[in-house]
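Given next, in C-alpha cells, is a single chain: the form predicted on its own.
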Amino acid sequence: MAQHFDAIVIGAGMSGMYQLIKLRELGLSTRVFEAGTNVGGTWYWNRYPGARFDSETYSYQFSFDKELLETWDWKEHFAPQPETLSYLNHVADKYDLRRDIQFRSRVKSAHYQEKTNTWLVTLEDGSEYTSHFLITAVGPLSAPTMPAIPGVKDFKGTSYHTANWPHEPVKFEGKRVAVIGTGATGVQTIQEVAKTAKTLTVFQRTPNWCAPLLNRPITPEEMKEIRAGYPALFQRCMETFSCFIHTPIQKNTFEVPKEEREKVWEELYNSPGFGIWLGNFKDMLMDREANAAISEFVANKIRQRVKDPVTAEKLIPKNHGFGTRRVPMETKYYEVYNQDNVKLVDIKETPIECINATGIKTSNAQYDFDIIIFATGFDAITGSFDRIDFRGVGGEKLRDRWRYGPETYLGMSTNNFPNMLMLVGPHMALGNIPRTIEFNVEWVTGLVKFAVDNKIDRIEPSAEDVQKWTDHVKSLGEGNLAFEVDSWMTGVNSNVEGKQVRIINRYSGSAPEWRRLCTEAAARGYTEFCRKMPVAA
C-alpha cells in the first residue's frame, strides 16, 4: 500500500529545501523526493569546470534567517559551485532538512485520484506515494539536452554533458578536448579547460554576446560592511525591475549626448556583474536602435580583445541585439581564443556531420578528441515538467496541455490539476532566482495554510482565471525585443521535438508587479484558488 503524506515535494533544490521548512511549520507531513545523492539542486548537478553565480553571491542567499545570515561568510563576490554547494548543505544541516528528503529518487509519475483527491506519486523504482498536496520544485533548468547530431553515442573517449559532470575531478592536461556549445555554460566551461587542455576546439553554432564578470575574493572587512548591509540590500532587491541589486537608468539611450553614453557604458562595461545587461538605459531592449547602440559598442570591445579579425567576427552574434538573450558574463573568455592551444569552429558554416568513434565530423573536417563536452543546455522552464507523467482531472496530460505554451494563474497552478502547486515555474517572475524562490514559496505555503485552516478540500483555479493570466503574460512580452529572438527564454530548443516555435514561457513583466498581484490573490482569500467541494464517494 502506497505510503501517504500530508504534502509530497519534487526537487530538493533551494525551493525544495525552503518549502520543507514551511510546510514542517504547518505541521504537515511532507516528503521530498530528489534524483541526485545530496541537497543543492542546480548546484548539486552543475559541477563543471568554472561553474560559478554571475549574479552576486550575497544577494542570492536566502534572506529569512538573520542567524543564518550572520553565520555564513562568503569568500568571493560570485561565488564559485563549491562553495555554494557548502552554503546549501549548511542550510540543510542547520534545519535537519535531510530526514524528510528521499534522495536517488526520480519521479516518475504524478497521477490525481479524482475518487480520493490525492496524487499518485510513482518513482522510477516503481515505489508510489500518495499526497493531498502536491508540490513541483523541479526548476527552470534542470533537464539537459544532448545535440541533435548523429552518432553522440558513437564516441569512443569521454564525453560529459556539463549538467551530469562527474563527482571526482575530470583532468585535461594533454588532452584534446572538444566543446560543443557557447552558451552561459559553455562560456565558463571554455575559459577554465583552455588553461590547461593541450587542445581546445570549440564548436560554436550562435554566439553570445558576453560581458565581464570582474570577480574577486571578499575580504574579512568586506563581509563585515555586506553583512551590515544586508536589510537595505534585500529591500532593493525587492524594489528592482528583476530582483538583482541592478536597475535600468530611468532615461532612454538617445536622451544621452554620445559622449556622454558611451562613457556609462565605459562605466558599466568595467563595472562587475550584470550592469551592463540589466543597469542600461531602459529602452535598450524596446528600441531597435537603442539596441543597435549597445550592441556596436559591446561588438567594439570584442574586436579590441580578439586578435584575429576574422575569429572576433565570428564570435560577434549577427541574428540577435545585446540582451536580448541572456547575457553570459566572462573572465578573459574572449582572450581564450588568443592561445595557439583554442580553435573556433563556426558549425553553421562548416555544420557537424556527426560524431564518431574518434571524433566529431564536420562538412569539411574530420576532428578527433580524448574528451567532448557538451554545453547544449537545458529543455528549458517546462521540460523538467515534461520529463515527469502527469495527469490532472480525467487522465489530462500536463505535457499535451503545454504542448502550444504553458497555461497558468500567477505562474503557480493551473486549472484540471487540484492540489498540484508550482515553484519557479512558468509564467512567473524569474530573475534572481532566490529571492523569487522566497515569495514563491511564502504565498504557496499561506494559500496551504489557508485550505487546511478552512477545510477546503481543493485549490484549483477555474479555466477563465486561467486564460486571463495566460493572457496578460503574452500580453506583457509586446514589443520587447527578447520575444523575437529564439532562446531558452522563448521556448526554443532544436535539440528537442516540437520546441522550435517560440512562445512566452515566463512573466516579462517586473517582479514587484507580479509579487503585488499575489499579494493581492492572497488579500481576496484566494478566492481564485479555493473552492469547498466534497471529495466524491
Ligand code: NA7
Given for the second form:
Amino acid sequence: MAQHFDAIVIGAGMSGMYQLIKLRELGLSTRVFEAGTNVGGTWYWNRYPGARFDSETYSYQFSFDKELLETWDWKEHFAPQPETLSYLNHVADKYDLRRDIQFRSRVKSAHYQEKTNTWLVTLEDGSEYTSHFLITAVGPLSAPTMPAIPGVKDFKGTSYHTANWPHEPVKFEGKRVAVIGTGATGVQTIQEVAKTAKTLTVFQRTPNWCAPLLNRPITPEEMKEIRAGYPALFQRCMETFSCFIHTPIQKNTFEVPKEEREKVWEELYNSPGFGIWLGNFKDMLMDREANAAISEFVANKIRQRVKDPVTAEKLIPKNHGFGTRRVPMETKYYEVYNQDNVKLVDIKETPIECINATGIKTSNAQYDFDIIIFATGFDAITGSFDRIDFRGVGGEKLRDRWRYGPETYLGMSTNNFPNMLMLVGPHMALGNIPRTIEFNVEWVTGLVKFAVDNKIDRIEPSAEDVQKWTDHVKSLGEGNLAFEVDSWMTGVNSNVEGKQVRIINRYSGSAPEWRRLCTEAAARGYTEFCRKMPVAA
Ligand code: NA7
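Switching from the form predicted on its own: structure of the form predicted together with the named molecule?
To see the whole picture, the full complex is given below, headed by that same chain.
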C-alpha cells in the first residue's frame, strides 16, 4: 500500500526546503521528493563553470532565521555557485532537513483521487505515495532544454547541458570547445571557459544586452557592516518593485538633459549588479524612445570594448531593446572576443545545419570539437509542471489546461486541483526569488494551517477567481516592452513543441502589490479557497 503523508512537497530547492521547515512547525507529516542527490535546486544542478549570483549575495539568502544571518559569512558580493550550495547545505544541516527528503526521486505523476480526497504521487521508479496536501516547489527554471538541432545526439566527443553539469571538475586545457547559447548562463560559461580552452567557438543566435557585474570579495569588515544592515536591507527588498535592492530613478529619461543622463548611465554602467537594468530611469521598459536611447548607450560600450568592429556589431542586439530580456551580467565578457583563441559564429547568418560525430556543421563550415556545451536554457515557468503528469478532478490534465498559458489564482493554485498549492509557480512576482519564496511559503503555510485548524478538507479556488486573476495578470503585461520580445520570460522556447507563441506567464505588477493582494485574500479568511465549506461563525 502507498505510504501516506499529510503533505508531499516536490523539490528540495530553496522553496521546498523552507516549506518543509514550516510544515514541520505545523506538526504535519511531510515527505519531500527530490530528483537530485542533495538539496539546493538551481544551485545543485547549475554547476557549470562560472555559475554565480547576478544579484547581491546577501539580498538573495533566507532572512527568516536571525541566528543563520548572524553566523553565516559571505565571501563575495556575487557568490559563486559552490558558496551558495554550501550555504544551502548548511541550512539543511541546521534544520536536519534531509531526514524528510527522499533524494534520487523524480516525480512522474500526481493524480488527485476524488474518493479519498488525496493525491497519489508516483515516482519514476514506480513507487507510490499519497498525501492530503500537494505542494509544488519545482522551480521556474529547472526543466533544461536541448536544442532542436538535427543530430544533437550524434556527437562522439563530450557534451554537457549547463544545467546537468557533472559533479567532478571539467578541464578545458588543450580542448576545442563549443558553446551554443548566449543567455545569462552562456555568458557566464563563455567568459570562464575562454580562460583555459585551446579554442572556444561561440554559436550565437541572438545576442543579449550584457552589463558589467563588478564582483569583488567581501572583506571581514564589510561583512560586519552588511550584517549590521540586514534589517534595513530586507525591509528595502520588501518595498522595491521586484524585491531587489535597486529601485528605478523616479524620473523619465528625457526629463533629464542629455549630458546629465549620460552621466547617470555611466555611473550605473560602472556600478555593481543589476542597477543599470532595475535602477534606471522609470520609463526605460515602457517608452520606446527611452529604451532606444539606453540601448544606444550600451551599444557604444560594446563597440568600445570589442576590437573588431564586425564582431562588435554581431554582439549588439538588433531585435530587442536593452532590458527587455533578462540582462546577463558579465565580467570581461566582451573582451573575450578580443582573444585569439575565441571565435564568434553568428548562426543567424550561417545557420547550424546539424551536429555530427565530430562537431557542428553550419551552412558554410564544419567545426570539429572535443567538447560541446549546451547553454540552451529552460522550458521556463510551466515546463517543470509539464514534465509531471498532474491530473485534477475528473482526471483533467494540468498540461492540457495550461496548453495556451497558465491559469491560476494568486499564482499559487488553480481550480479543479484541490489541495494543490504552488511555490514560485506561474503568475506570481518573480524578481528576487528568495524574497518571493519566503512570502509564498508563509502564505501557503497560513492557508494549510487554516484548513487544518478549521477541519476544511478541500481547498480550491473557483473557476471564476482563476479567470479573474489570469485576466488581471494578462492586463498588467500590456504596454511592457518585455512582453513584445521572445524570451523565456514570455514563455517562448524554440526547442519545445507548442511554445513558439508569446504568453503572459508571470506577474508583472509590483511585488508589494502582489503580496498585498495575497495578504488581503488571507485576511478575508481564505474564503475564495473554502467557498464550498460553511464559513465559521
Ligand atoms: P536563456 O536565457 O533562455 O538562453 C538560452 C540561449 O540558448 C539563448 O541564447 C538562445 O538563443 C540559445 N538557444 C536555445 N536554443 C537554441 C538552438 N536550438 N540553437 C541555437 N541557440 C539556441 O537561458 P539561460 O540558461 O542562459 O538563462 C535562463 C535564466 O536562468 C537566466 O535568465 C537567469 O535568470 C537564470 P535565442 O535567444 O533563443 O535566439
